[in-house]
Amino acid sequence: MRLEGAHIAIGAESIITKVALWDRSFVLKTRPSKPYLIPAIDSSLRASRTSRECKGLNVARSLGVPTPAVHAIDLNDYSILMDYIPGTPLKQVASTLGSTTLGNLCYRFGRIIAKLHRGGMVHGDPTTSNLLITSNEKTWIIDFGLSEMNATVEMKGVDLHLIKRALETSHWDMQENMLSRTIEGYVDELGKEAEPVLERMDAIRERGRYH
C-alpha cells in the first residue's frame, strides 16, 4: 500500500513509516527488497515474514498481550498499516530509570512473553528493542516477524535464552535485576509451566558454551 508519511525507523529488514489516516495515527510497516539475494528468494522471504508477523500480532492480541492492532495488510509490496504506539524501545530508556521503574517494566515482559508462551507461541526475537515502553509506563511488544506457532518447550527455552542473552549484550550493568525481573512476571504468569521452559533456557546456555 502506497501512503505518504515521515520514517520512524529504519533497520536492516524493515521501514517503519507514520502515517495519517480517518485523523489517526498508523503506523506502516513495509519490508524492502534486499539486492543481495536472489530475486525469488528475497520475494518469498518477504511475503512469509510480513504474512507471519500480521498473524502472530493478531494472535498476540487474542491471548491478552498488548500489540498494535493491525487495520491492513499489503502481500503485493509485503507492507502492514497498524496501530501507532507512542512509545520508546526499553533499550533506549533503561539506563534512565531507576532500578525499581525499570524491574517492574521486566516484570511485566516477563508476563507478556509467558501469556504468549501459554498460548503456544514464541516470539523469535523477544529483546528490549521490541518492547515499547509509553510515558504511562504502559508495555506493548512489537516486531512478530520471526513468530512461531505451536511451539515446542525448545522453542520457547530458546526464546528465553534470547531475552538472557540481550540482556548480556545491551544491559551487561543492569542484567541481573532485569533478568530476575523478568523471569519473576515469567514464572509468576505460568506457575509450575515454566519449570520444564526454564530448564530447557539453562541447557541451552550450557549448549552453547560448548560449541
Given for the second form:
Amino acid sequence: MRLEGAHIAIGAESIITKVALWDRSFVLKTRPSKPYLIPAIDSSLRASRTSRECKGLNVARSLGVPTPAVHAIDLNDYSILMDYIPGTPLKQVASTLGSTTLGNLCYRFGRIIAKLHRGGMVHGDPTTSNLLITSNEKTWIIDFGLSEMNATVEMKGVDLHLIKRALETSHWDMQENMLSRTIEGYVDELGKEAEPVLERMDAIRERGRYH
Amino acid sequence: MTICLGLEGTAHSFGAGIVSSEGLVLSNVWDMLRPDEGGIHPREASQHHAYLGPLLIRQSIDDAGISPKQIDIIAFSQGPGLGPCLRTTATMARSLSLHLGVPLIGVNHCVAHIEIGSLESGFNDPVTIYVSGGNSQVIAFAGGRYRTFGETLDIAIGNMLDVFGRHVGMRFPAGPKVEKLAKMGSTYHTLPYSVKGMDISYSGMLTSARRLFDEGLPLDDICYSIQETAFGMLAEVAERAIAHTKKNEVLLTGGVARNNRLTEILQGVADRHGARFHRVSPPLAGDQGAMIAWTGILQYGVGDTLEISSSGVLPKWRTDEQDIGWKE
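Next up, can you give the form predicted in complex with its partner chain of this protein, since the form predicted alone came first?
Then the entire complex follows, led off by the chain already shown.
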C-alpha cells in the first residue's frame, strides 16, 4: 500500500507508519525485505508473518480481546492497514505507575493471554511492549506476527515463559509483583485449565541446558 | 600490575590462561575431549580434565614466562556447566589458591565469554550472541546484570549441528564440515523456522533435516538449508534484542562464532541498525582459561573473592545472578 505518513516505530521486522485517511488515524505496518536472509526464507517469512498478524488480530477480537481492527492487507508488499490506537506500551509507563495500578494492568494482561489461550491461540510475543494502555486505562494487545492457532499446552507454556522472560529483562526491579499479578489474572480467567500450562512454563525454563 | 591464572572446565574443554590487569593475555592453552563416537559423557570429560589439567596449568605458566610465585589471583569457572567437570576444575583452583596463598575467584562462564570479547573488541556495552555446543543465547547488560534476552528452548545450535553430523556420519565437531558442504549447496529445502518471542527452537529443524537426508537428498543442499534456517533464526532474535535494547554494538562469540556465514548474516543485522560488529577471534571465542582469568581480574577489582568454604560449584548458575560491580 502506498500511503504517506510519519514513521512512528522501526522494529526488528517491521516499519510502523501513522497515516491519516478519511479524517482518522491509521497504522500502516510493513515488513521490509531483509538483505541478509536468502530470498526463499525472506519472502516466506514476510508472507507468513503478515498473514498470521491479520488472522491473529481478528481471532483475538472475536474472543473478546481488544485489538486494532484490520482494514486492508497487501500481500505484494507485505503491509497491513489497521486502526491507530492512541496508547502507550506498558513497558514505557510501568516505572511511572504505582504498584497497585501496575499490578491491576498486569492482572488484565494475564486475563487477556488466558482468553487467547482458551480460544486455542497463542500470541507468540507477549511482551510489555505489545500491551498498549490508553488514557482511560483500557488495555489493547498488538503485534500478532508470531501468533499461532491450534495451540497445545506446550505452545501456551512457551507464551507464559516468554512473559516471564520479558519481565526479567525489561522490569527486573518490579518483576515479582508484575509476574504474580499476571499469573493471578491468567488463573482467574482460566480456572483449572491454567494448571498444566503453569507446570509446563516451569518445565520449559528448566529444559535449557543450564537453567 | 596484577596477574591472574584462570582455569576453565565447564564441559568438554579444559583450559588454563594467564592474563594481566592491563588486559594482556600472557598465555592461553587448552585441550578438548574428542570422543571417537557419541556425545560428551560428563564423567569422561572430568577424567580428561583431571588427567590433563596439571600439565596444561604448568604449560600456561611456562608460556607466560613467569614463576608460579608471580601469580596474584586464581580464578576458576564456578558454573554453569556439567557437575563432574566443574568439581574437578574447582579442586585444582582451590589447591593452587591454598598452596600459593592467593585469593580465589569464582567466575560465571557466560559472563567470562562476554568480558573477554569486550576486552578484545573494545566494546563497552554490546548485545552478545553466544553460540556454542551447549549454549545459544542473546545477552545484554541491563539493570546491573547481564540478562539473557533470548535463548534456545531446547538444544543449542552447536549441539544441533553435532547431532545432525553424527546422523550423517561426520565426526565431532560437525560444524566446520557442515559449513564446508553448505558452500557447495544451492537448493534450499524448507525447514521448520521456529522463533518464539526472542527465543528459538532447533529440535524440529533437526528432525526435518535428518529426514531429508534419509530420503536421499544431496547432503550439501541439506547443509546449506540448515545453515540458512538456523542462522536466520539467530539473526532475527539478535535483531529483536538490538531493537529492544537500542544498543549499538554487536558481539559474536562461542565456538560456533567461527562460522563465516553466521558472521556475514550477523554483520548484516548490525549494519541494518547502524551498530558496530565484532566476531571474537577463535582463540578467545571458544572455552579457554584467559576469559576466566580476565573476568577474575575484574571481579578482584571490586572485592568479589571467595572463601574456600563457600567455593562450591554452581552447575545451574544463571547469567543474571552474577553482580557486575565493575560496570557502571
